[in-house]
Each structure stands twice: as C-alpha cells, then as structure tokens.
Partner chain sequence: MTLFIENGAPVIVQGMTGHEGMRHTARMLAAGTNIVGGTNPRKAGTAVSFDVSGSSVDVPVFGTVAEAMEKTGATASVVFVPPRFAKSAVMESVDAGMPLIVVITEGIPIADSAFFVASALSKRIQIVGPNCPGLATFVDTEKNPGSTGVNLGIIPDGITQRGPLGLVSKSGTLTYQLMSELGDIGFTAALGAGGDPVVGTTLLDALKAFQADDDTKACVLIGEIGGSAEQEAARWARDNMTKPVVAYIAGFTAPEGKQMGHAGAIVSGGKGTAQEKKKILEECGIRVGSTPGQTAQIVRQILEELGE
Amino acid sequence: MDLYEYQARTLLEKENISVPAARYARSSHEVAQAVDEIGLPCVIKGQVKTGHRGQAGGVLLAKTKDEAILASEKILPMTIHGHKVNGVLVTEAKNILHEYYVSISLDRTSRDYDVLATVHGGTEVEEIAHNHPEDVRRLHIGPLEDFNLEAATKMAAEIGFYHADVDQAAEILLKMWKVFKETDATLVEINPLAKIGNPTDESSKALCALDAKISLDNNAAFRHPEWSEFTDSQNADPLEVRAQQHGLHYVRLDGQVGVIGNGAGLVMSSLDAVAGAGEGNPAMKPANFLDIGGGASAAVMAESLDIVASDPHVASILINVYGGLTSCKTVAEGILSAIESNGLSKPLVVRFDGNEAAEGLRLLADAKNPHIHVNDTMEEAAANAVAIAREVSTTSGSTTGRH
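Okay, now the structure: that chain only, the form predicted alone.
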C-alpha cells in the first residue's frame, strides 16, 4: 500500500522527525484557510502516488494568497502520469541550503534491509545512482540484525552532510528505522531531507523532511487496524476492492488477457507467458494478476472468474492451475458455476495439471461449452489466449487497451 505524501508525513511526525507545517486541502476554499494558518510563501503540492509531479506542474510555489488559490485550481483537476490528483498539500516554504536523499527499504534480491543515502537529494534515486554512484552510501541490515546508534552515526558521517549536524542526521536515520519496523513498511524514503535555515545564522540551521514516500506491506494489514485511515476510496479500483472483500489477491493491469492461477509464482509465470506471446502488440498483454491461492473452493473460483470477466477490456481469460492443495476438479466446478450463474460468455483458455486434473478436464469436456478451450502446457495456453483475444478485438474493432 503506497501512501500519499500527507499520510506519510503523519508517520514521520509521530517519531518527531521534523517536517514543515502543512495542511491537506481538497478545494481552493480549504487552500485559502490553510494559507491563513501556515503563512506565506507556501508550496502547493498535488497529492498523487507517483513521482515526477514537479516536472508535470503538480508542485507550485505561491508568494501570495491569490497565487496559492490559483495554483490549487490548476493542480486539483490534474491527472499526473495516469494518477488523478487526490487533494493538495499546502506547506510552508523553507530556505533550503542543501538537499539529501535517505531511504530504508526491503531488498528482496539480497533478502535484507537497505539503508541508502546520498548528498544528491531532490531527484529520483535511480538517476542519482546512475549519475553519482560514487556518492551513494548503502548499508545492508540482515533480517535478524538491528540498526543502532553507532551504525547510524557512522553512516551519517560517511554520507557527507555539508555543515549538517551528524548526530542529528543519525537520529533521523534511527527514527526512520523505527517507522520502518513498527509500521511493517517496505519503503520509508525522505527526499529531500533538507538542511534549512539562515546561511549566516548557525543556530537556525536544521535538517527537515520536505517530502516523504512510504509503502506498507499489505500482508501485515491484519495487525494494523489503524491503516483504515489510509484507504483511498476516491481512487480505489472497484474490482480490486471487490477482490479484497473476498480475500483474493487481484491487481488490475492494462492488457486484454485476463489471468487466473493458484500461487503467486505460477500467476507471475503466466503473466510472463502472456506478455511473451503478445509481444509486438501493446494491447495483447495481461489484463490482471489474480491468485486464487491454495485449496480454493468452487465458490472462490467462480467469484474470481466473475471479477476478471467484469473488466470490459478483457477479451479472453487464461486459467492456469497446478493442483496441489487445490483440486482441478473443484476449479472446473467453479468455472461451470460462474458460466451458469452469470451467463459468462468470454472465451476461457484452461490449463490443468496435478491434483484431479483429469477429472476437471473431463467436467469441462462434458459441458460442451464452445467458449472453453483447453491446452496442455502454460505456453500453449498463453499463446491461445492471446490469439483469441486478438481475434475478438479485431472483430469488435478494438485493438487497443485502456485509455
């Protein structure tokens, strides 16, 4: 779960990490009230769960109240890189002396945690690593290890905080680590962490988190009831919400081939197979990720199929099941139930293997439904699903995905 900046700030504030005064606003009227509280100059920042919003015109400086109102009226209707702006954050403008980048993230490749920092803040970390690899400092923390004051102080000193208080920087790193652990985050990023203040007054200088990005691990939601406040009902995908209500792992993508499987690894392989089969045609890509999990019932399969079929962009559906805990016969019963109950007519391409595969295939064959197609291997099934989707799209006059 990615948080908006205004939400991420609240988690930093709880650990007493310094942030500029700010107010979240959903209208120009609320922006005017925020300016009265915060003062001028201020920065109007569009709230979206994506980067490069500044380059897109989603972050504007305002020196007067009228400028702040006009900036909000420009930003609020925007869609930035496919993300609809969900309000604006009105923040006090700070006098920036230098910008740094610091983050703590889960590294699935090395199976540990990464503390990463550099003196080149304000830009994307990929760009920093590419242009200034010599200035990037990285510390790996094992899953059973801890990040302590000694390690934080050493890292703060190595980063090269220009005229910044190394002890203060170390303290911020430790507080970020606490946020990371206690919120079950996969990423806690401050960019920029800025040195602010009056250049001629040393006592005024301090480090301040001007922007923050935090991602939370959805698998830990059961122990964080407080996450309900982060629910984005305005921009939530209705099919993803429906799937979540049924305990299904569903992510909507932008292709035309629906994908259903059991087990995240198998579903990911199925997505790769579909993408490979549709190479050369940008629309012939996976339309979704849906994992029915192990031991899925016929009812779960029927609900899953109905969710995927409800996406109007889906032209065909690939069902790839390897029976272990899951019975292929039960999955077949769910497929037939969905067809009977919901009048499903979208083409289905099925590949079964493992537990009761023969029985499941026999049920499908006995149904004699012209919309059900069977293949022996994942690659064959993926290619068939793509070919059918292409044919359906050509017949309907649509060869593109979402717009």
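The form predicted in complex with the partner chain is what I need now, so please give it after the form predicted alone.
No partner chains or extra molecules come along with it, only the chain itself.
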C-alpha cells in the first residue's frame, strides 16, 4: 500500500524527523483556513500516489491567500498521470539551500534492505541515478543485522553532506530505519531532504524532510490496526472494495471482457490471452483481474461473477479454471447459482481443465443456457470471449472505449 505524502509525513513526524508545518485540505475553503494557520508564502501540493507531479503542475507556490485559493482550485480537480488528486497539502514555504535524496527500501534481488542516498535530491531517483551514477551511495543492511549510529554517520559522511550536517543526517537516517522497520514498510523515501534556513545565519540552518514517500507491506496489515486511517475510502473503486470484503483479489482495468480464474498467474495469463485475441479494430481488452483463489466454494464463484458482471463496461466474461484444489464442478455450481439468483444475462465463455472438469462441463451443458459458451483451451476461450464482446459492442451501437 502506497501512502499519500500527507500520510507518510505523519509517520516521519512520530519519529521526530523535522517536516515543514502543513495542513491537509480538500476544498478551497479549507485551503483558506490552512493559510491562516500556516502563514505565507506557502506551497500548495496536490496529493497523488505518483511521481512527476511538480512537472505536471500539481505543486504551486502562493505568496498571497488569493493565490493559494486559486492554486488549489487549479490542482484539486486535476488528474495526474491517471491518478485523481486527493486533496492538497498546504505547507509553509522554506528557503532551500540544498536538496539531498535518501531512501530505505526492500531489495528483492539481494533479499535485504538498501539504504540509498545522494547529494542530488529534488528529482525522481531514476533520473538522479541516470544523471549522476557516481554520486549515488548505497549500503545494504542484512535482515539479521541492524543499522547503527556508526554506520549511519559513515554513510552520511560518504554521501557528501556538508560537514556541519553529518551528525544530523546520520540521526535522520537512523530514524528513517526505525520508521522502516517499525511500520513494516517496503520503502521510506525523503526527497528532498532539504537544507533550509537563512544563508547568512548558520544557526538557522537545518535539515528538513520536504517530501516523503512510504509504501507499506500489505502482508503485515494484521499487526498494524492503525493502518485503517490510511484506507483511501474516497478514491477506492467500489468493486475493488466489495471484492476485498470477500477476500478476493480484483483489479479493475479498462476493457470489455471480464476475466475470472483461479490463481494469480493463470488470471494474468488469461488477461494476456484476451488482450492478444482482442487486437484489431475495434480492439477488445480485459475489463478486470479477478482471482477466486485456491479451493473456491460455489458461493465465492457466484459472488465473483456478480462483481465482474456489475461493471457496466463488461460485454462478455471469460471464466478460466484449472482445477488443482479447486473443483470445476463446484465452480460450475457457482456459475449456475449466480445466474439463477441474479438473473445474470451477460454471455459467459467457460474453459475448465483439471479436477472434475468433465463433471463441471456436464452441469453447464445440462443447464442449456444460451448465454453459456464452452471452449477446450484458454486460447480458444479468450478468442471466443473477444468475438462475443465485439459483437455485443457493435450491435448495441455503443462505443467500446472508456473515458
């Protein structure tokens, strides 16, 4: 789970990492109130879970209250790289003397933790690594090891922090490590970690986390009840929420062919088969990812079908099951019960293989429902589901794309 900046900074604040004063606001009215509390000048920052928001116009400086309100009216309705802006953060504007970059992340390859820092902060880390590879410093911390003051101080010195900042930087690195470990994060990034203050007054200079990005490990949610406050209920997709309540993995995509299967790999593979078969004009694409999991019951299958069918863009539904633990017969029962209880009328294309495939197919055949189609292989079933979706879209005369 990725956090918004306004959420991530609260986790840094809890460890006493210095952050600028800020208020989260959802309307220009709230922005006006925030300006009264924060003072001027201030920065209005759109809250989105994606990078490059500055270049996209999602961060604006305001010298007056009117400018702040105007800036928020521009930013609040924005969608940046496909992400809808979810409120703005009104922060005090700091005089920036220098920008550093520091992050701690899970390294999947070396199966340990990677502390990465550079004197060139402010832009995306990929660009920094590309433009100044020689200035990127890394330190790997093993899962059985701990990060200590000595290592942090050594690293801070190596990064090239100004001599006067080394102790403070080391302290911040250690606090970031604490945030990383204690919150079960997979990424804690401060960019920029800025040196702020009055250039002529040494005592005013300090390091401050001007922006933060934190990703949390969803698998650890059970031991973090406090994460409930991070749930993005406003922007959550209602079908994704509903699926989650039933313990199902559902991801909404932008196509016309609904996809249901068992096992994450097989479902991803089914999406690819649909996209492959759907090339051409008009192009047909998968409408969603839905994994019913291993050993699914008829009720789970029925619920899954209902979720996928309730997406109005879905013209046909591919059900691809390889029965390992899952019984194809049970899946067939679920399909028939969903049709019976909800009057489902969208065309279904079913492909069963493995455990009780023959029994499942017999149940479907006996139902003699004209909306149920069957194919032997995943490839054929995907092509069939695409052909049916194309026909439905053409005869209904509607455009097939989404906006």
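C-alpha atoms forming the largest set that superposes within 1.5 Å between two forms make up the rigid core. Since we're looking at a predicted model, the values are computed, not measured. Numbering follows the first chain given and starts at 1.
If you fit the rigid core between the two forms, you'll see the Cα of Tyr250 move by 2 angstroms or more.
Annotation for Ala365: C-alpha shift of 2 angstroms or more between the two forms, rigid core superposed. With the core superposed, Lys49 shows a C-alpha displacement below 2 Å between the two forms. In the core-superposed comparison between the two forms, the CA atom of Ala383 travels 8.3 Å.
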